[in-house]
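In the form predicted on its own, a lone chain appears below as structure tokens.
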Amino acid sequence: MSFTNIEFLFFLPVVFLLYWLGPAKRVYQNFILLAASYLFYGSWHWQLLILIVAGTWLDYYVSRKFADESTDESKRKRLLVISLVFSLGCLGFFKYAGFFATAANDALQSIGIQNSLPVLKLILPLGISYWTLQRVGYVLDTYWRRIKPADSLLDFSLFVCFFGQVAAGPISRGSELLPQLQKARTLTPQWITAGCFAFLLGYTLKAFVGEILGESIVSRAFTSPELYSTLYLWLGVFAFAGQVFADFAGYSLMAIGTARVFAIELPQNFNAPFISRSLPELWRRWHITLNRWLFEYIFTPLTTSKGWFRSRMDLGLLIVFATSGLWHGAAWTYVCWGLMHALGMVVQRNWDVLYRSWCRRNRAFVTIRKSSVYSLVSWLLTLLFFVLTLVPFRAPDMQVAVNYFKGLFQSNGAEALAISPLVVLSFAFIVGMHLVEINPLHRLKDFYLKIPPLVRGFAYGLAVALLILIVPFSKGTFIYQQF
């Protein structure tokens, strides 16, 4: 089951009615949501449900022992290791066993050894990359005593497996989500209107913008890039930037909207990333919860430790983005994408250090940096770098990625460039979303939210009718669910 499956149209209203028509008690509400979450998760592959249940029970026990005054520091460390080995071991086994076995076989064959390691073909558990990081973050927070462990196994189980976010995030922290689950929720019109707005906007991004860009341009361009002209390949990579944004930002908004109708607020995952004027700003706006996790639980502990890694910022960035690349998938194309961004972040950091030194010596450089020209150039360079790094991210293998890069600058393809009105409308929708975040246009969003609910309800209904006419409800799957 997915947000875009027809089954979800029946699943969500039933859960909604059971949730709100019952007693307004925390235990009842959490029980309904947990039962629905296990049903949602089990509809993908019910045998793998035991994996998330076992991990939940283990981390609940471990976190409780962390808070037990009778648990000495050595035992706390052993328990932490057990939890991390189980969580990261399961993630590594299911997601990367085949990748590393294949890489080892290739290395052995390159030196003349023909005996090959077995390559396992495993079913990837739904959302394992997301709920593993969410659990690991919670365990580390309780180990470092940043938060108190959950008192209720029911609350913690729902924190791990809430169906609104279990498939592809957003990745919540314990301090954000658990306090909401530890008390009864009350239904208000504000929750419903905010939830419906977020869900509809997300569905529009996914079902209309993402699908149109993907089917009209991206799939053809990345399947056989040698057949297309340079202009078409540039359009293809910009279209993929729009597609992956629409797909994942759309999913995140649908997840946030789903949670809101149950009076639960999930963290924001995207914030107009295409207006970024630097790579650090981009990663504060794109897949916010993943990058926050990587910097809080990998980069900061490394670079602020008392060991060899202390203050080695460039190396920390390399590790973080290499990890991000592998997190996205067990393929060399994702590793390449991560290393490209690591290099970009290192260059950006050192440029900032150098430019600040110039500013200290000559205040004219401060004026230059505040100018519109500097901002425009920074934005163009950031956008261009981000778009170009998407070539290996989307390419099925490194050879296709190399062919695509070649075609961007010198192509023998003769396929004509054709852009349909729906493609233009899709790009315009993404541009419009970003424009409303720029002063003073951001006030348009506040103005819209002040329109009477009846008028907005009519607008929602009209939008749904138009979308169903253009794209069937069950069309397509989410790109980021494969990660």
Given for the second form:
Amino acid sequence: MSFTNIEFLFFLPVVFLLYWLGPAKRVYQNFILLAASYLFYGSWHWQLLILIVAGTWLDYYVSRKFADESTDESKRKRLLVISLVFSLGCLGFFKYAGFFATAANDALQSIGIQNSLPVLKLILPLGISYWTLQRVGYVLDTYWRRIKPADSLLDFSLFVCFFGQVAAGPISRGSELLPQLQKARTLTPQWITAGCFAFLLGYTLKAFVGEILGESIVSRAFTSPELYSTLYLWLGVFAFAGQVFADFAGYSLMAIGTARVFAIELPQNFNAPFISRSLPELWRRWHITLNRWLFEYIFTPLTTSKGWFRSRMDLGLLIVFATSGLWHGAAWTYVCWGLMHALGMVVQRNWDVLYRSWCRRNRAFVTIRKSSVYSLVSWLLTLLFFVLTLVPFRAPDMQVAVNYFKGLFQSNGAEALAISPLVVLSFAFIVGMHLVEINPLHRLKDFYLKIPPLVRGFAYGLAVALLILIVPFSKGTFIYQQF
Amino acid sequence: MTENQKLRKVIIDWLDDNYHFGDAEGLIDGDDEKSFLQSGILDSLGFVSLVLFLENSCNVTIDRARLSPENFDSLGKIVRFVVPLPNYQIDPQVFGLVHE
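Previous: the form predicted on its own; requested now: the form predicted together with its partner chain:
What follows is the whole complex; the chain from before opens it.
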């Protein structure tokens, strides 16, 4: 079951009614949501539900022991290692065993040793990359005593497996989500309108914008790039930027909207990323919850440690983005994508350091930095770099990625891609979404949000009914769900 | 000037010198509790640079475990967190002239 399956259309209202019509007690509400979450997850592959439940119980036990005064430091460390080995071991086994075995076989083959390692073909547990990071973050936070451990297995199980986010995030911190689950929730019109708005916007992004760009432009351009001219290949890669944004920002909004109808707020995952004027800004706006996880639990501990890594920012960035690349998928194309971004961040950081030194010497550089021209050039370069890095991200293999890159600068292809009015509308939708985040158009959004919730709720209901009639359910899959 | 006010000035100077070139006070806009990360005053790289700078210039060790945005994400939180740390003392050389 997924947000765009017809089954979800029946599943959500049933859970909604059971949740709100029962007693307004934390235990009851969490029980309903947890049962629904296990049903949601089990509908995909019930055997692998055991994996998520086992990890939940282990981390619940470990985090309780961290807070136990009778647990000494060495035992706390041992428990932390057990938890991390289990969580990251499962992730590594299911997601990367095949990739590393293939890579090792290729390396051995190059020195004349044939097929020495078995390559396992495993089912990747749904959302494992997301709920593993969420659990690891929670375990580290409790180990470092940043947060108190959950005192109820029910609350913690729901924190790990809430059906709104189990498949593809957003990755929540314990400090964000657990306090909400540790008290009874109350239904208000604001929750419903805010939830419907987010779900509807997300669904529109996914079902219209993402599907149209994907089917009309992206899949054709990336299947046989040699058929298309340079201009169309540029259109293809920009369309993919739009598609992947629509797909994942759309999914995230649907997750946020689903949670809101149960009076739960999940963290924002996208914030108009295409208006970014630097790569660090882009990573504060794109897949926010993954990037903050990588910076909080890898980059900051490494670069502020007392050891050799201290202050080695460039190396820290390399590690973070290589990890990010591998996190996205067990393939060299993703590793390449991650390393391109690591390089981009290193160049950007060193440019900023250099530019700051110029600013100190001559205030004219400060004026240039604050000028519209500097902003415009920074924005263009950031967007262009990001879009170009999506070539290996989308290409099925490195050979296609290389061919696509070559075609962006010289191509003998003569076929055309159909730019229908719907394609133009899809691009316009994404541009519009970004424009309302920029002053003075931001006022439009403020004005809209002042309309009474009940009026907006009625309008959303009508829009949902229209969407159900128009948009075919079960169409396509979420790109980010496969990660 | 109290220690809190001194450290506040040092951080503002550092932000101006490294990121905002004279705009830091304006961005904070009188709200010392404004989130650095959410308002874009500081990104993750800047956050780490600030931690390293404070350790070097205030003679303190900041417990990595407590380096979360909840504890360390606004001017007010940082000042309240750093000033009471053991051995806290601002290096006189950085007071008034700050470089990364």
